[in-house]
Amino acid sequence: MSLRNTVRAFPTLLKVGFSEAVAYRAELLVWVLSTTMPLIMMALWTAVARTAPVGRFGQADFVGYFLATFAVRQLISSWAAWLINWEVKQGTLSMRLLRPISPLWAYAAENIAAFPMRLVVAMPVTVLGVVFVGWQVVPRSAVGWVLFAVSIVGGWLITFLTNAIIGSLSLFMDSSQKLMEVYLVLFFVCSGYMYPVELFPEGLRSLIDWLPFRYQMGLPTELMTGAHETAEALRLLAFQWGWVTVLAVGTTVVWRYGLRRFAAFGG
């Protein structure tokens, strides 16, 4: 499983993953439809802001924020935890282990390969945001776009690595899907997915600032809608990539120790 083999095989894995994403586009569409919670929250919060702004958010600001949230959700998604759980339970993980690269790279390639399909969904929503709200729903400078792109990569890595850790825990137990469900509840509450993080009470927001959820979802949305100056954006990106580093180390450790316990039987 050398780095050289991984680099050489990764383009092929991306091609295979893209073919699977196209072949299973109906399933992908169902997955996208399951992420429409921001659109529901947009309707609720714009109703709340009808008479007076909530914090700095008026009705138009909530529309822009939640359309950006929907678009960002498409770009940072990963389903590695469910896939690892299923393959461990079925024993098919053994087939991946016979290949000359780590299965983690294969899972990553399959998730990345679906990115163009998800971009097809995210782009029209972003255009709608510009039409209905204005250019404040997208970065308004080249630096802003670069910071947003970096935050999307960081947000996706946090999502994937968290999925990989929770999926790898299925090597120690019958299934880690319940843990994933708990994680998703925390994600919905603390990430800015259902409401902007800055609307939390000060004490709770200070706690959330130290957790990974905001850097997974909320930070890319905030940078997309221009909520921070460059210096503050860089500080938050440093936090985000700190979490990426911690989760990468955690994934490596849990995966390697978990594989020692893996056993598949067939006939």
The other form holds:
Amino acid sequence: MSLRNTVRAFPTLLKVGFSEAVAYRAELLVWVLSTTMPLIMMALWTAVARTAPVGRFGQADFVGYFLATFAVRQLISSWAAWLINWEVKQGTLSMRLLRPISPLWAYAAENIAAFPMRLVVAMPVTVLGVVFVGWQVVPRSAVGWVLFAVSIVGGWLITFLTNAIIGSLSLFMDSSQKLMEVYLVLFFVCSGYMYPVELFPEGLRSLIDWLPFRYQMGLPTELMTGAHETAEALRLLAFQWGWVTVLAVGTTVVWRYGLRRFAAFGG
Amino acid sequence: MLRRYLRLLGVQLKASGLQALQYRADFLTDGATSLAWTFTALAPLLVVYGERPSIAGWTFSEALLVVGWFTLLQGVLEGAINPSLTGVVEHIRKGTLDFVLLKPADAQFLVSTQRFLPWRAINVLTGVGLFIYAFWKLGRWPSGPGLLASVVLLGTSTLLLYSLWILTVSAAFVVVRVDNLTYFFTSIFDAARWPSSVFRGGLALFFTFVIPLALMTTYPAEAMLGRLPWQSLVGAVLGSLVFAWVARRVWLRSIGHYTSASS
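Pass me the form predicted in complex with the partner chain as well; I've looked at the form predicted alone already.
Below, the chain from earlier opens the complete complex, with every other chain and molecule after it.
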């Protein structure tokens, strides 16, 4: 599993992943449609803001925020935990292990390869946002776009690495599906997916600022809608990439120990 | 005829019950996840009502009743409807649906009753808990007729959910891979957590007539509060019956067009 092998094989993995994403486009569309929560939340919060704005959010701001959440959710998606769980249960993971490249890279490639297809969904939503709400729903400067792009990569990495850790835990227990559910609950509540995190009461907010969830979803959304000055954005991005590093180390450790158990289990 | 089907239902229930007793640890994990999900339902509610005392004509305690109905129906959905119908999809994919169709009983009845997850009843208890808490906060109790109406509506909601599911499963005959359709359905059902008057315009029409979420959670909550007009009650009963009839037609059609695995 040398680095050279990985680098050489990666473009091919991406190509295969992309063909798969195109082949199963109907399925992909259904997945996209099942992320309708931001739209529901949009209806709800605009109802709340009908009489008076909430914090700095008026009705239009909520529309912009939740359209951005919808777009960001498409771009930072990962489903590696389900895949790893499934492959561990079916035993097909051993087939992947025979290949001269770590399965984790293969899962990552599969996720990244679906990115263009997901962009096809996210783009029109963003355009709609601009049409209905105005230019404040996208970054208005080149620097803003760069920061946003960096935050998307960071957000995806957090999602993927958490998925990989939870997936790897299925090597220790029968299945980590339930754990995934618990994680998803926390994600929904803490990430800014259902409401902008700044609407949280003060005490909870500082807790949220330390947890990874906000950097997974809330930060890219905030940067997309231009909620922060550059200096503040850089500070938050540093935090995000700090979490990326921690999770990357965590994934490597859990995966390595887990595989040892898997080998023992498979004989 | 009816007696025979009741006995059949008894047999299927007993089998699921025995299976559930085999996995007693599920009781705890299911309980924990159900409570966790209730918390997600409540978290945005708390944040929203931290801002305003009342939203779209609903106070916090009243909205809590809607969440209670949502949790209760979620239990019904995940405990009684979901498992058996996911089974149908498996049958279709593996080609074992043929065996079900060959049996001398109604196929829809057989596939709908093949599996229950009794532990999911925890959700129902959580829902009832929420009702009690909400009414305690309101400082009054539901009226007799209101309670009766809400029980009737529980029946219609279950029928609606079940019919929607039959429709989803009928789609499985066409697209085969339907496991993500179930996710899609659950995510739409999520909208039922909120009083339907929150939704306006297109969404409101969609949630009342296409996917009648308003009928499932908002109507029963209003009935408990004693402010549901009797026309709405009649409408809900008739509407759900029509819906069930349509679902039945679609199901029979799909079965008719179903070419078994071998042909």
